[in-house]
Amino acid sequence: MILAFTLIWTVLTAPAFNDAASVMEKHRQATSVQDLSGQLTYTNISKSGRKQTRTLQQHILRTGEGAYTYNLLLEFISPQDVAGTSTLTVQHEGKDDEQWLYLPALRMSKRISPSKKSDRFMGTEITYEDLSGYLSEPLDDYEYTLLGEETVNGRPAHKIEAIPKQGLRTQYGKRQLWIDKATHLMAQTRFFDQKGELLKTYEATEIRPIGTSGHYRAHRIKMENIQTGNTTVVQYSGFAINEGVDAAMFSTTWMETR
């Protein structure tokens, strides 16, 4: 009787973990590309309502070092006082990403220490750690549990809890993820700090196909810092996927000499 109960319990409980892993793998595949380029405009909105807008060009290229490792170059193109400022993220398999900030006034690139990855990127509510997560979900670094299904902005989504594995260097104590069931993209995220308090929320909308590539992308995202009241809204345009990106631009030399 005890053996039979154990077998039944195993059968009943195992799918929850398997389903979470399956959902997250589909999410990673849905965001997987060989290369991507496009433009984004972000607006920072302070708690008092003050707004600041910046426009950037983004380029992404798979590194080939791992199945889901990428290079990301973000280059500011307006307004004039920040034009030419760039950030470079180089992901590695099994070790910390390299991240660099190039400031035209100094004509040099500064490496961002892994201990500084919780810092905000250029005044936004997006951190350098978030930029790496934007490229690919680090499945090996988290334990995922399927919590059920909910509707986000009228679209059915899987709700999943992501707990960092011991030893992972992260600013977040846990995350709650909502994965869109139709496209497998991230529809919503809640970020909790190390004390378990809600820190930020992420929401993706305007999910549409990109030409005939077979890929979908959110064209608008919002990152809201619950603890400070500040918000960053990002609008994307001109997506081009798997149409070719020059590998030479993903280097500090390119940023410093272009």
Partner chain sequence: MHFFNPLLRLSYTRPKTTLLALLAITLLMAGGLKQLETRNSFDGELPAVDPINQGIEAAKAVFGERSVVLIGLEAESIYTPEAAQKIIDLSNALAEVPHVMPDEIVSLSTLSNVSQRPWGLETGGFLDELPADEAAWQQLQADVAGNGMVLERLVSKDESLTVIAAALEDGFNGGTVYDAVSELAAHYAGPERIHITGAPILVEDVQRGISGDSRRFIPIAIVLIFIGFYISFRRLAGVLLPVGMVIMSIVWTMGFMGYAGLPVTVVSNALPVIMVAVASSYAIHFMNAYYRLADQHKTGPALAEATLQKIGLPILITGLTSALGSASLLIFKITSLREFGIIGAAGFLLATFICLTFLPAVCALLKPPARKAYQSAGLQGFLRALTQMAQNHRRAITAAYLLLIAAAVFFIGKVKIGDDYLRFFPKSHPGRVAAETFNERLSGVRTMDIVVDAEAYGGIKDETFFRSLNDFQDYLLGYEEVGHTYSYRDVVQHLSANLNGAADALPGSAEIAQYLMLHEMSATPGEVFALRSEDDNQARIQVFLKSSDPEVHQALYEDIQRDAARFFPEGNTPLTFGGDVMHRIALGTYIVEGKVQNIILALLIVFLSCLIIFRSLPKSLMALLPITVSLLMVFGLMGVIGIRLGISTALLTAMIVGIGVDFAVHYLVGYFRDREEMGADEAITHNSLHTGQAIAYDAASNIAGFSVLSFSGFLPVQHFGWLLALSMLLIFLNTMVLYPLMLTQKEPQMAAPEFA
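I've shown you the form predicted on its own. Could you give me the structure of the form predicted together with the partner chain?
A single chain, with no partners or molecules, comes next.
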């Protein structure tokens, strides 16, 4: 009797596990690129409504170390007085990232300490852990469960719960993910802290195809910190995917001499 019940239960529930893994794998494939360029404008909005807006050019290139590690170059375009300020991040498989900062006023780049997962990326509400996940979902670090289907901003999506595996150092106790069924991109995320309280919400909109690359990207994302009341809105434009990026750009020399 017990054996029969176990068998039935396993048969009934197995597709759910498989579905979650399959959805997440498709999601990782959808975000995986050889290279990417584009412009982004981010606005930090404080709880009291005060805003700061900055525009950057981003360049991303897959490293030779693995399928999901990247070099990331960010260069400020505006405001004018910070134009040229750049940061270079080189990801390593299983090791800390390397980071450099270039300030035009000093005409030299400085190596900066690797950021912790919970550090805010460029002062936004997006942390380095979020950024890493945005570049490539860490499938090995989480247990995924398909919770069902829901519509997000008028688009059907899979609702998935991601629980960190034992021993993973993360700022999140749990994430709820909504993966767009049509494009496999992240449409919405709810981040819960280690106490199980809602910490942040992420929302991606204006999902459109990028040229003839076959890839789609959200052109507007919003990360809202529920606990602090601060929000970051990022608006993307001029995406180019897999159109070739010069590998020489990802060096301190390039930052200092261009």
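Numbering follows the first chain given and starts at 1. Throughout, rigid core stands for the largest set of C-alpha atoms superposing within 1.5 Å between the two forms. Nothing here was measured: the structure is a model prediction, and the numbers come from that model.
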query	finding
Large Cα move at Pro156 between the two forms, threshold 2 Å, rigid core	no
Core-aligned C-alpha movement of Ala83 between the two forms, 2 Å or more	yes
Angstrom shift of the Cα atom of Lys95 between the two forms (superposition on rigid core)	3.8
